[in-house]
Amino acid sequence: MTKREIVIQALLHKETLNVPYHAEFTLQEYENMVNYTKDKNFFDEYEGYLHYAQYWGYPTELPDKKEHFKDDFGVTWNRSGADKDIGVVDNPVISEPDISLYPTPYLNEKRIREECENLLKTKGDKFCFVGIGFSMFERLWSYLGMEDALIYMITDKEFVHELLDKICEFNLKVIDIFNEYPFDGIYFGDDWGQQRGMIMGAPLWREFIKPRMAKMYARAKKNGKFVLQHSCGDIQEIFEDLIEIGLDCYQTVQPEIYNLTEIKEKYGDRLAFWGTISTQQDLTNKTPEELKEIIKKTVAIMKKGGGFILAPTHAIPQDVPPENVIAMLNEFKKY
């Protein structure tokens, strides 16, 4: 089987002889392990299975400020900090709960397309999807920002509905231009949850976030393209309503949150998982040969029953050392 087709039979809940596996890096840390390995194309050799981009608003340099980035969004990132590949927001492009201030998002077609294309013709025999990062939520606080995020669906509620609502009709406008090809899945980039708990916790987010998540996973899914979700933190109450709106796969499963044995049995018929190897805890704080075993217990876990893509729980930070990730990836190539 190809790739792409392991990755299927995965996403369909049936063990593969082959468990598909991915990874990626921040800038920081590409760049520790092309100065280790001494060669900037290191990775080949570890192609996964997966092959996506993210879309989340195109950012443009701002001459005037150094390491600074505004997004079609109107949201200006500062980049200059430790965080080089999103940022933080600088100041909040809506300062009061007024739809009125909403600054109508560029829909960067022409650009969109071209890395639709792109995407395509460097696939080969992957699993092929395109997603929208901050999807919701994080659109919301970054519009905002994420303490009168939170406020405002307390005290202002017909404002938030009203903004969410904008959001998800730009996002619903993007899922079509990606229904035009043949991706196999669309992916939803949206953090809700904490180390403990939801940030805005389940009622909220099934009032604000679950209605609209429905219609886009339910416009993805149009023409059978599969839906995957990504969400740091600790968001099990809400596993039910993801399944029920429609989502294939979660990611990212952490580890030092999830109890892997009980979420495989609890869900693993009707959500596959994608992530389980910790880039918190154990890719930055174990020996190689630790690694090793922590994997090989991980996949004997997950593995039953497909519905399984084996990676880091995040893109692999500048503080994981080199021998760490040599040693996962040629794990992770066994099986």
The other form holds:
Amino acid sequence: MTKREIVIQALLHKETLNVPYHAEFTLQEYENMVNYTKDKNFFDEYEGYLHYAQYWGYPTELPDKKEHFKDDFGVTWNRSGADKDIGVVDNPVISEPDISLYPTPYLNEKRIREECENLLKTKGDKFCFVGIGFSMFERLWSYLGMEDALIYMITDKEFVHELLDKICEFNLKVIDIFNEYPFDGIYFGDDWGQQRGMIMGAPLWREFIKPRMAKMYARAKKNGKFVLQHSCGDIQEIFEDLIEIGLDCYQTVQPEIYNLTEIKEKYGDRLAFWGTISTQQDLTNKTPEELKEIIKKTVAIMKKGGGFILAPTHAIPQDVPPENVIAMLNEFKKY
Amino acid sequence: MQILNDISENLQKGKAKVVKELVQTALNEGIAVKEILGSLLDGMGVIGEKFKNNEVYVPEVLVAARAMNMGTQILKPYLAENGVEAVGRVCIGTVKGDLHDIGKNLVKMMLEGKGLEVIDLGTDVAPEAFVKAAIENDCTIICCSALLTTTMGVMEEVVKAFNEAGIREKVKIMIGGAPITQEFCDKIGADAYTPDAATAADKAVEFCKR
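What about the form predicted in complex with the partner chain, after the form predicted on its own?
Whole complex next, starting from this chain.
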């Protein structure tokens, strides 16, 4: 079986001989790994099963403001802190709950198509998909600032619905472009969780976010593509909702948050899980030997009946010792 | 008193304008400033409890805190002359290298909701800036926030900086944020870790009473 076929079997909840795995790195950790291994292509040896890229408006560094990146939505991201990959919103683009302030984003169709083509050219035998980062709630707060976005969900509901409709409409155009290519799936990034419970809570998520995610999932599924969703934090409250609107695979699955045995038992035959190896606690704090044991135990819980992609819960941050990364990857290859 | 109940109820619903009007009316009616403030804190206390129990979420806390701010803005000029003092004084900030502020802001709102005075140092706050602010403002507590595993280590430097400045015994150091655990708190020698903003406020009040 090719890697692609193995992932598809896993997503269809069929147990495979090998457990598919994946890993990715923050820019700084990748550099650490290159320095440690003295090999620019150190990861080639471990080649995971997934091949994908995300569209999120191509943030580009401003010529007159170091470490500040502006995206095609008009949002400027300040990356002068420890986080060099995303950053924080520098100033809200929409300063009041007034839909006329919505800046129509630039849809860089040429670049999106080029990236789709490149991705497909380089996929090898992997499961290949494409994604939209900051796909709904995150796009909302990147326009408004987090606090105002949440406040308006209560005080200016109509405005939030209008703005989310515009975000959704834009994303559907991007999905239509993706759908013209033979990808295996479409991935949506949108953080809804906190360490405990959801940021906005399930009722407001159902009111504002769910209907639009349902539309985007349906559009992605039109061509038989798998749908994968990323959210950091604790979103167990809405697993049933996500299954209902057609989600195939949920990514991050932080073990410090979820009881893996419980979620596997309750949802594992209907929702595939991608992640489970903690970047927040274990990869940073454990020894290589302890990590191997953790991975072994995790696989034993999650492997049964397929529906599992073994991976760190996030892009590996720069505080993870390279020895741990190598130990993790070698352990991943065993299953 | 009905109007005080109304202030608390409307605050819980986040009706900022109504709260503002009611506080003004209560003042005009000659109700003691301390009692009016008490009704605002009461409303925020209910929201805090509900937040801890997952009955309300961040948006509800934000609108309630905004309503409370509207009310306290009106009361502010009268607090000192009526002998109403803050429960304690806290300096709060997100540690150096970390620019995230939603968690820190939530804790600030909950602290204010318990009647504490909060000096907000913002984000990307260096250990020495925490020390300086704590001395200048004569704070009982400092609260340090971090979202990233790559910045939480700065909290240990904050503890060291207070030791070196010779004021560690005078100031309680509270820490919080997604990657923080009790184990980490014990390891770096901070005084308290709390898993959510409402619990942080309860802990801060406890420290101020000692």
